[in-house]
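A single chain comes next, written as structure tokens; it is the form predicted alone.
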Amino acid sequence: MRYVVQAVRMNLRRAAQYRSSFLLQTIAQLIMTGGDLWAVLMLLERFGGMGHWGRYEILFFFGAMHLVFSFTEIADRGLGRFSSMIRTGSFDTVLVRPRGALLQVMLAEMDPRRIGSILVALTSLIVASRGLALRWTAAKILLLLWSAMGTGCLMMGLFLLEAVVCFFSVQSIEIVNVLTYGGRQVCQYPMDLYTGWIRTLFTAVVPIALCLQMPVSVILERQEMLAGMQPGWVWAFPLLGPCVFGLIALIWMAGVRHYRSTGT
């Protein structure tokens, strides 16, 4: 832990050595989320709501999605660097030290630019509990951020995974970003105005709906997501976020093991 802290206080440090830069790229940011919660609020003006979801019921989903993916995109820069790791040979170098691998380049880069999304995320949300009276209890809380946990940790797995496919094809591959970026986009909305591979995807394949939504339509007390199922059961769906990461960085150490030093 004393790593990590450190080298979270180091990558804060670089970014402020060009205070200018980071403050403009933070409030590109801002702009970018901000200009696509304007397009969700334009949708609520013209038609009110969707589906049985009304739009301060959207706003919290919008806003728990962009929060959660936020932070994991401050925390996972460096696996998105990743292929530039593999392709310069900089990689060699990581596996000299002694730290593991996938902890170091981790936390190779971090993106604090990123607050400026998270400020638009929490404004959606501060908004969307205003908006429904939303009876906050201890209860509620908890499991917010238990779900967010559990999420964020399912997110990280997936820019993993995009890592771990440059051990094999030097580049990331594209696809990979239909399930991260695409995933984002999809799940800022509620999954049951889904349908078909799409609801199939990002429930039973890529499981965002269970960790986040689910646990969300039970603080909403809106139980139709849950299909007949017990609310209880939400505690236990973030739990899949942990084990999907865990069963990646599974993959992980066979790609470090299956690379091949450029002999830098």
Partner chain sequence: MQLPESGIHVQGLTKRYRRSEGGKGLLGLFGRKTVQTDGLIDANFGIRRGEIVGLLGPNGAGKSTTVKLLTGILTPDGGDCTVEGIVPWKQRKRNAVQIGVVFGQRMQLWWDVPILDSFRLLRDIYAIPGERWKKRLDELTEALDLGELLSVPIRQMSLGQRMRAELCGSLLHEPSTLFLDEPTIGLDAVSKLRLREFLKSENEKRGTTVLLTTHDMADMQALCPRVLVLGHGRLLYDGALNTLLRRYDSQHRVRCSFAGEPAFGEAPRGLTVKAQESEWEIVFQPDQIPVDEVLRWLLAAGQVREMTLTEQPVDELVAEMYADLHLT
The other form holds:
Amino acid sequence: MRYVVQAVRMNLRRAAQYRSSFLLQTIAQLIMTGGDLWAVLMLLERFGGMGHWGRYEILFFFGAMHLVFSFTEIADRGLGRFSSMIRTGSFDTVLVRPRGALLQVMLAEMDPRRIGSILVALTSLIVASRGLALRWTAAKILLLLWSAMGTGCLMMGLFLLEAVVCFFSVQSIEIVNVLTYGGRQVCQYPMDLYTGWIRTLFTAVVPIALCLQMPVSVILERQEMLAGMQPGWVWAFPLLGPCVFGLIALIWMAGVRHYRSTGT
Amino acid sequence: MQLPESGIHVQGLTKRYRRSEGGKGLLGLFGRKTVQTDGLIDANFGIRRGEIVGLLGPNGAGKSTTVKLLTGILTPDGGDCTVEGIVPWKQRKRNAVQIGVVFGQRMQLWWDVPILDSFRLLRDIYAIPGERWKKRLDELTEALDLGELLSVPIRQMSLGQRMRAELCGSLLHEPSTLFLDEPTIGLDAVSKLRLREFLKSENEKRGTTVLLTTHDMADMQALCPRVLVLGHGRLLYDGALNTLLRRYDSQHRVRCSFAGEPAFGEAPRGLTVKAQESEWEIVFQPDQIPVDEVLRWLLAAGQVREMTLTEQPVDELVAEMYADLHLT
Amino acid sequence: MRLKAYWTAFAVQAKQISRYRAAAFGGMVTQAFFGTMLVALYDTLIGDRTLFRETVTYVWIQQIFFRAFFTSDTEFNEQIIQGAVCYTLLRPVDLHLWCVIREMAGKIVNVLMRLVPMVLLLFLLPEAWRIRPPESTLGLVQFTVSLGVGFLSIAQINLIVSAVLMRTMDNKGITAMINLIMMILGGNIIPLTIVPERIQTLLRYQPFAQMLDAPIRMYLHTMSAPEWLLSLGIQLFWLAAMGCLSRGLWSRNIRRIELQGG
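Output the structure of the form predicted together with its partner chain; the preceding block shows the form predicted alone.
Expanding to the full complex; the earlier chain stays at the top.
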């Protein structure tokens, strides 16, 4: 535990080292999420709402997805940088230390610059909640945090999957971005705007719709997405996140075994 | 089979690399074939606790493979090895606590925070008790002269300073065995000498076992009474460095200068004399001409003012050895 | 003779970039995925079918030429950071022009590598989601000419970024920011043709719309000669402006390096 605390502290100090660059990159992050927000606002401006969702509801979905995603990125940039760890051989130094490799890799780098994205996401959540005059209850707040945590685990699992790919090929990691960054891009809008395999993919395979969007729709007091299900059920869905993470962690361990037997 | 509890023991250790090789790009996904290269084949050796042993061999001979196997990074294909009674690849974490590793070509300390922060993190990674860590850190900063560098990040350090910091980092948890993979690469003469001195004293004071790979023969001569020579993954020699070098050191060179002009008698057969400015260089093979005969012949020639015996440069000897063992 | 040197620069860079075919494939799949997601969303949002087909086509052209937004010469930027740029200064060539040519070579190869497989990939989609052909052959010609100008102005922006890089030695912040602005104002994040009218007229005249947005509009609707010349004129104006800026920054940097020895 002390190790975790120390590693977090060290990552923060590192960010503080390059202050001007840190500021610039934070602004870059702000612009990036701001750009996505801009696109959403333009579409809302032009089309009023989206499907049966009003503009503030859409904004709420947007904020929730980006908030979760940015927090995940702050926490485990190390997984995202894993390919370079393999390439430069610094994964070897991880293996000569008396700690779990996964824990070390996850703590190796954090990315506080995402605070820029978080600002944008929070702002849109607040604006949306005000615009909807949303009645916040303890249960709703709890549900939001709960589903955010579950989705966070899910996203970490996806980043981990990206890292697993690095064990076998350092070249074609970009394809896995489809699930992480693509997932974020798709799921900033409620899933029922999509049809066919896209909806299946992000509901059944990468269950962002279940972990995050269904709880959010309950918070927004809209039942359409639940397809007749009791709203109480959505509390169970965020558990899928840790399950997916666990599953991928098993694959990761197989990946480490592969690495240690081939020494690529 | 039970291997002894202390030191390093290696029995029949084998590691082969399988690499899939195929076309480039997309087409490479299909029609790949697997190519095997030998990392290490059937290696047998033992290292007693407190010994300093050098691993010698040309690039790709299996030195790094050996280090990676003993540090638990790689899993072998066959054979046994233990480090202080622990099987590295089976108990990677337990092994990690008792070994220190320095890779000369990659930094393990964090690049852009003061090294003291890195050392604190290492303290927590290795779960070193606070006081013990403090004491050890003081000791090491003193010995490695790191006092003023503690608040400096690695990226602002010279190569020599970096290596000292790396060494400090890998010794904080008081490992009983230290693995050094080309630690002196790129260092200047002063840094090299310092590093050697430090390693020697660490070894003497704490009885740390040291396994060292380097291409620098001066390092080897200064530190390692015993060397293991690897080539194409096979252990080719295990023994004293000097004995090994003497095998190839077939020539002796004597440089001497005379007061006045020397009058050489008839030179013994197989001996060559060269005049170099005011000096004379005599080259002979001691197994053909006894040394005392050469000396007598020299003394008879005139009044010898100075005389030095120079050996063949070690790098040349090693090159000769590699050629002899078909390693080049 | 000099010309030959520049041609060689072009050829070498083209060859260099074409080695990254595997990465290009990965990038292409990602691009296709992102495009499909956008198209799926617009399918629900845009009721007007003609506008939808146009938007789909806009999205796909953006995705096909997406890679051209970024500098293809990352190696060179790396050199700048490591200070090895002095070696390039040793060559008897106009450095700025040399770099423009390398950028262009990289962009063209990057796009060509992706073009054919991407178009093939698009045929896997249902018909309504595919790119539609240009309105006329004339439109295609207008598009191609305008695209060339667009690429050149992207190259100028890339070079402005590396000029700033030479000064500040800070890579990621500035590059990332400019790339994002290019993607947002260039119509990659959302087609500039579907933002509300008021904003759209403003957006059409800013420099980033001259890169891909202007050519795509010609692809979608063949322009009359005066209309086309006006559009091309705006493109050329911005190209000249950015060209001057990047050249100016470069020659100042080079003088500085020559004076201070890097």
